[in-house]
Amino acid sequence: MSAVLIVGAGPVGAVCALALQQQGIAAQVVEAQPEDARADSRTLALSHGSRLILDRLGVWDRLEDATPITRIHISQRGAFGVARLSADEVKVPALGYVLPYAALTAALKQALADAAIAVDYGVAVERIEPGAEMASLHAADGSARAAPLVVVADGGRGEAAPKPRFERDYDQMAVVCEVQTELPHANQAYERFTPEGPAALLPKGDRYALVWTASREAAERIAQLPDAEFLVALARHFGGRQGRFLSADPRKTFPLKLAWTGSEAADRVVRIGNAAQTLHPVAGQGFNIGLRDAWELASLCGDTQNESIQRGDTPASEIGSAAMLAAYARGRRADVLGGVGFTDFLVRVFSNDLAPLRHARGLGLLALEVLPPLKRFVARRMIFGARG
């Protein structure tokens, strides 16, 4: 079996390693964080397409904390236009699922261990050296590793991260926490657009996970409000569709930006997930695109290995070759650029209060609501990506 080196043991790197093993390709993972690092407290929104990937890898049944989203209510504050998406209309059991990041990483860590996939924790990669036949990793502890393919899935946090080919600073931050509402969520999510930025409520357990986008200055102020004042501000910002907001957990903030490095790869190195593209959280596309990166790359590695065996070539020489990586870039371009363009369009078009755009947005939401083919088109691409 040919070996592949993966930098990063987060969900995208772990999914890639597990999918490669299903293809009969050995993977070794290196992770900068120690094995006992404290779990991330973020909340994830997985599309139904991502659930199918995890199901094929035998991971989904390990997750007990996933809350299905069966309906999504989309609106803009202070203007007409509402659109409603439902799982029944797209003929799927759920549009997506909400779960703790820590629950997914724990399930994937156990899956890696059960599959006997080697993970070297506490290994910080200082540099990656591409090569014609092999690429090599050089770690801070002086060790080095080489493989015919190096997959960088470290979220773009590593020292070897290249400068993005395109960046956009939205001058926004996300305020995140969990909130309790007066009315039960009934598995309905909300995406509410405001001139300050979108606000999302995602059903999580018997509560909601809140993502409230605002300017940096406003977000810092909102996050530091006492609970009672925060709940009043949230009700004023979001409206009363879920009744009163009863309680809120402590708030955290995250800066928001667009950074696109690109799927193009060469010299035995490829970047996937947030190491290749970081998106605004509106419409929940970024993480799901990253999982599709991992799945598609592993599938292409498997196809490449099988074709090389049939030709009598050495599989190790073909996996990670320039031809294979060029095929990967071509195959991912529509999905990735579609997600980048869609989220960037939503943020820039909806995060303002210009009257012509406000009316155009309302007409767009109205069209989405009353045209079932358009509704299915949008929903399936949010769930499954460009292939719909």
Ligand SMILES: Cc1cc2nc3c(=O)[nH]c(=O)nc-3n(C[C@H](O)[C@H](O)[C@H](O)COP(=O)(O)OP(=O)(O)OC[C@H]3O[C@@H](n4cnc5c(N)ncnc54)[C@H](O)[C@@H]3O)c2cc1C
Second form
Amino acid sequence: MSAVLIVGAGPVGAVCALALQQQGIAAQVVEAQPEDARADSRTLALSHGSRLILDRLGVWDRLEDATPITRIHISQRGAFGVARLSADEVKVPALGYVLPYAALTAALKQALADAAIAVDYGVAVERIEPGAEMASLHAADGSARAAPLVVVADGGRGEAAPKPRFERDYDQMAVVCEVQTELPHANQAYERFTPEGPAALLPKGDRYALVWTASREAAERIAQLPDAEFLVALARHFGGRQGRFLSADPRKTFPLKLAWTGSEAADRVVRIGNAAQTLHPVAGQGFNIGLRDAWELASLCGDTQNESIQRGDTPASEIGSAAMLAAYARGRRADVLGGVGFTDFLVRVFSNDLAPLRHARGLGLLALEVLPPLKRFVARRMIFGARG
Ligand SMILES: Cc1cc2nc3c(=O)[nH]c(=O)nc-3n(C[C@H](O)[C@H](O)[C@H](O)COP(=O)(O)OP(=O)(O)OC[C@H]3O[C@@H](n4cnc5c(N)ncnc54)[C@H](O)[C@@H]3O)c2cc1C
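Got the form predicted alone; any chance of the form predicted in complex with the ligand too?
Time for the whole complex; same chain goes first.
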């Protein structure tokens, strides 16, 4: 029997399983999708801190499609204030990396297979039963599994998802696609705040990945514009820093909300990644917090096991105990709530056209531009989370 059962072989569940194995703890993963399922076309922005985690797990070297971001240009439309962050200033090789979700999940799937970590593909968990000594998983195919710790990394989409403790519907949707600009990106990303919502251009391969947020109604309309009209609207929205917008892929939309459920679930059950918090994509915080969840949980399991061995206890019994899960929740609180608060602040303070706030934002961006310590603080917060 494995000491840990993980629901979901998405990036967070897979990283957790690999990190647990490095701690000498056997994990078994249960994934609803079949083994040969193709991942969707979303784009991920990884922080430098996430790269370090993937490095330590031997996954980074398997990724060929990651595009480094060496500079970020932050501005607001129709008002003063520009801030520029660069990797050199923070003394890291890149502020972050852009890569297809499909490339990351494929590399992780291979890493799980190479590490001989058991993954039950095509098994959808329907019910999770907490317990004092063991928690059990009950799947749609009638099978059941039990372990001292169940880690829920199902992206918050599972049947057993509890109601979030805090939710905010931004009434915004993201329009996403890849675009070609006249000028090469030179590894520079753009974050542009507008009263309708933030928009980002992320260097991806030799093109840009666009994330354009707007009200639901506007986003539906923008996504359906014919190519030529879409490119004109995009140029109006972003300005001409990258020259003209030459072409765009078909557009997709997805709804944006904040949902904070927290890691605390019940006896011997813990939630991590998007199952614990779903964030607006502005500033690319959600995914990176999820990877830190996985890493920190595995480290704590390792420490718990070592302490148990030193005391001469049965190692597995302390993994998933109430004391361990409380320590995990305490340890993650500052990073998670910091990311939730920072993201929520950016969306709400920047997505409006009130004159006093417009000026305050301009001053904030100016301060970020001219005060190197503030710049380093913000960059390190985005790269490493609360420990930055
Ligand atoms: C369109 C889109 C664009 C995004 N862009 C960005 C971005 O640019 N930057 C960023 O940082 N974040 C972005 N995000 C968020 C990012 O995708 C998530 O933070 C990340 O995928 C979370 O990883 P996860 O492993 O927690 O969940 P997921 O990636 O959702 O993985 C969950 C896994 O659990 C499995 N599963 C679900 N239910 C069950 C069940 N009942 N039983 C067994 N298995 C189950 C699923 O099949 C899946 O494999 C985006 C999200 C979306 C939807």
